Amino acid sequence: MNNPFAGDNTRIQRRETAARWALRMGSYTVVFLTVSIFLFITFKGLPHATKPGFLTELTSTLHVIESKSGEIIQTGPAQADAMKQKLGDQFVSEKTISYSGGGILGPIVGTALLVLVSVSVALFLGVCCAIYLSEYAKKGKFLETVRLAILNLAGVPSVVFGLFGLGAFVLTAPVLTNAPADRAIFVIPLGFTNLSFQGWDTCVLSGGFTLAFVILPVIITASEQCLQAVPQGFRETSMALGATRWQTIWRSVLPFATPGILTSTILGIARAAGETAPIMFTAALAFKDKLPWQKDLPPLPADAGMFAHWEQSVQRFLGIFTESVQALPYHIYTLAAKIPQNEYSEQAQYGSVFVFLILVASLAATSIWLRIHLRKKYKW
């Protein structure tokens, strides 16, 4: 039975229904666009990404050779001359497309190294900062200023981080050397060597440290929220049993905050892997014909001892982080903006984008799996 004293709610109900459908259609639109982009990139990039050698070969110049019979042959620089000699009089024309041949092993390796360095630095600094802000810092103007600075850092354009990395790491960072460069800002003699502020040049270290500052605000903010989400009773109980503040943090707080911290770290990895502007100034090259660990070193004498071989191995390992590298975002940018566009460069573009999209999606899936797995392990 209808309430005779109730007012007319028809207009309110219509507004509620319209608002609900507007929000629903907005959500459906976002999902539709996301799926459409993914399917389009898959359709365009999957055929090229599954070609033999695309994931296992280094980037090279693509040579497209046409014969009189109309046959189109795609080959690399090493095989181009042999192929033309084999065709003989059947050879008609040859076209070269830079960066579109071979595979993307170099960019994949370079991206992995940059992400490894950036996450290692950002995770250590970010978690330390979050612990201080959450567990040690007293509420006041200083704490508010630090948090405001973190928020401002999150809003800085990535190209500004690139210029910062160029000045701070490429041109200024300190190195230990016996022969300081002329461009060194100043040199501190240490007796056995010199501490020269001459920078690290463009290399994995410079790019990794720059990317670390790009993702640092995300890790600090997320880690602090995860620490604050741990019930205060855990801290009080631990300290009531005689534990120090650090023992309480290490044993009773961090384990329960770890799922959220790792999730934010994985999302930070996805952002670091996708940045282009910071690494343009600090680490990335458009082309490199060797992997970072394939650096040429002077051969050792035949009678070299075990220590000499060990020293060369260490030098080769450390040299990985002092080499410039290719990276997937910069490789895609080079293919799209730095060379004339044609069907062959387009294939390389979409193949690289597809692989990059799968890598980012894998990182996101890993973050979800870590969150579910660790939340089952640590419950309160």
Contents of the next structure:
Amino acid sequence: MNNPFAGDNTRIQRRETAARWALRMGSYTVVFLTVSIFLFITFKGLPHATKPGFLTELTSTLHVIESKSGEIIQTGPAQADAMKQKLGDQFVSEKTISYSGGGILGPIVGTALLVLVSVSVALFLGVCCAIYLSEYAKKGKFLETVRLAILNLAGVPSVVFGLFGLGAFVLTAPVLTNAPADRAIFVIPLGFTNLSFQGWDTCVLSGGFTLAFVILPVIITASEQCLQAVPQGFRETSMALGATRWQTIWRSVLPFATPGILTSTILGIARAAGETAPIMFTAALAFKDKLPWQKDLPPLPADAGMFAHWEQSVQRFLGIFTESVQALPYHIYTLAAKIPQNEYSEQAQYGSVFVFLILVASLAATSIWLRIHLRKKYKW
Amino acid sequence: MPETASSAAQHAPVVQVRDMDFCYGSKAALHSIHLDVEYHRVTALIGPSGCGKSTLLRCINRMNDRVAGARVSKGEILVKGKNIHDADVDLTQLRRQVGMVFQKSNPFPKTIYENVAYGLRVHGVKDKTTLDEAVERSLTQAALWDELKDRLQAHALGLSGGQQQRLCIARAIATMPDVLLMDEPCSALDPIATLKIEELIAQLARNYSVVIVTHNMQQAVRVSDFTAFLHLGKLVEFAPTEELFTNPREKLTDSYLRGTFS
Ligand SMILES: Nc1ncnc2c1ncn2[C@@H]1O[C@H](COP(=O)(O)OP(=O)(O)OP(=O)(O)O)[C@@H](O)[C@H]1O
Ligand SMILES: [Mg+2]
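Can you now output the form predicted together with the partner chain? The one shown was the form predicted on its own.
Next comes the full complex, and the chain you just saw is listed first.
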């Protein structure tokens, strides 16, 4: 029987097939590369990342001691001498590898703090800005210029943000102090104290603010889109019921934009957590042997009251943000580029990369979960 | 409605549009509109698409303020005797007293209760009993109370189209406005739901002055006391509904009603 629907293998059909295959191959290549990278890092990093203490210890120098029997002992700086003594004349050689011993608790904590500060700052500024642009600003040339500027900001290399942060936050940002430093650019006396433009030094606060500016364009753009996606009808109805503009935004726009804003925020977190250049000059240290809250404060006198204890706790808490920290991406950079490479530094490096990858992946998963969950609650 | 007939006679028109011109930027949309909305009566606005019915309606609660460049370029609108463009008019108070129901039923994605209470909440009412009473009264007036009294905390989007539109009416009357503006409130509904809303409008006229835009002549005949026919931004004819439909004074009206309209 003859087939009335037989293809005639014309040029059009061949082109269709070619296009389909080109698109398919493109997607498969991307998937293949991503999966290979992930598997490679897991394969290289998982064994080291699951070593006891890797997630719970501070970074230290790794001492690798070889004995006559060919045994190789890896240990930290504290036990190295004792180990050598124990080996006695069995001792053959000792290698020290910086930053490759212990764990990565310091970098994890540092990154968490940096992310906390940057996301709080970026979310506040970003959402304010997005609300203004979307709900209040008059449509026109000026608004378009502002939007363009924000988009351009997203294209600025991150090292430029780092230098901006160095200039703005590390060296010039204002602090309240009774004794302004000599390096202060200028000082405004306030009577009871001084507002001194002497910068915040390299610390979590400087780094967090710098990172906030890195992710700000993403957050503003995404938040504005989420606000715009809320049906205009909600605004009209709300206003027609006599609500002011702010009441309308607060009750009938923002709640429905929140799922989207949070999703973009979480992607912003992933970005902030991964940036190296912006924190290089503003917050990160290659090495630190204490967590930010482990600070020596003068011991309180035995008869110190509740208030003194309370005050010291607050001081300790605030102190966290004025400390410089280690951070995961910078730690990886240090291990990869600032010390001589060998098998031990490589292990530490892949271990850290693996942990970082897991953190980012779980953030992405959280964002997806959050979106699904909130969409259900605030669907329209 | 004998009792309202006598009380209506004592009241001046609740909305008075005085020789008003309106334009969107450089584009004129309404020309010299002169129209009175009688107290506790239903006034219908009819006319071909694009003639400016919605524009006129949205002038009365100043919703057009939201459109960039839109303005009243001549004349004035008085609501309850007050020029609504006076500097001392608070928009939120105006809109509280001039409610609006839109063409597309658009409840907020909140509970039924919160939808109805919205207008009161934005005007600062926090007291639970006041809110409860207002919700019950509004839903009753919107002929929804019996259907929904056990589901007040249910999501409003779970209601049928007709229920949603009646909920929007309940929401609009919760603040006890004097005037209720309705822009084609039935155009997205099936005939049964439409019938229900029409019955509702007749009842609402006991407590509110209603202005309704409609494309449906029969509907205008059924629900309204007065009808205004607009064409190309001009008010062609404004008369008691019966008179306008049976005995139109203007030729244009006549041909529009017959459907022999070019
Ligand atoms: N936001 C706006 N900006 C500019 N012009 C507008 C705007 N809204 C309406 N117009 C114009 O004003 C005129 C009247 O529009 P309007 O919406 O009032 O008509 P309508 O009678 O309600 O029509 P329909 O029956 O189709 O709803 C139309 O020519 C329309 O194009
Ligand atoms: Mg219309």
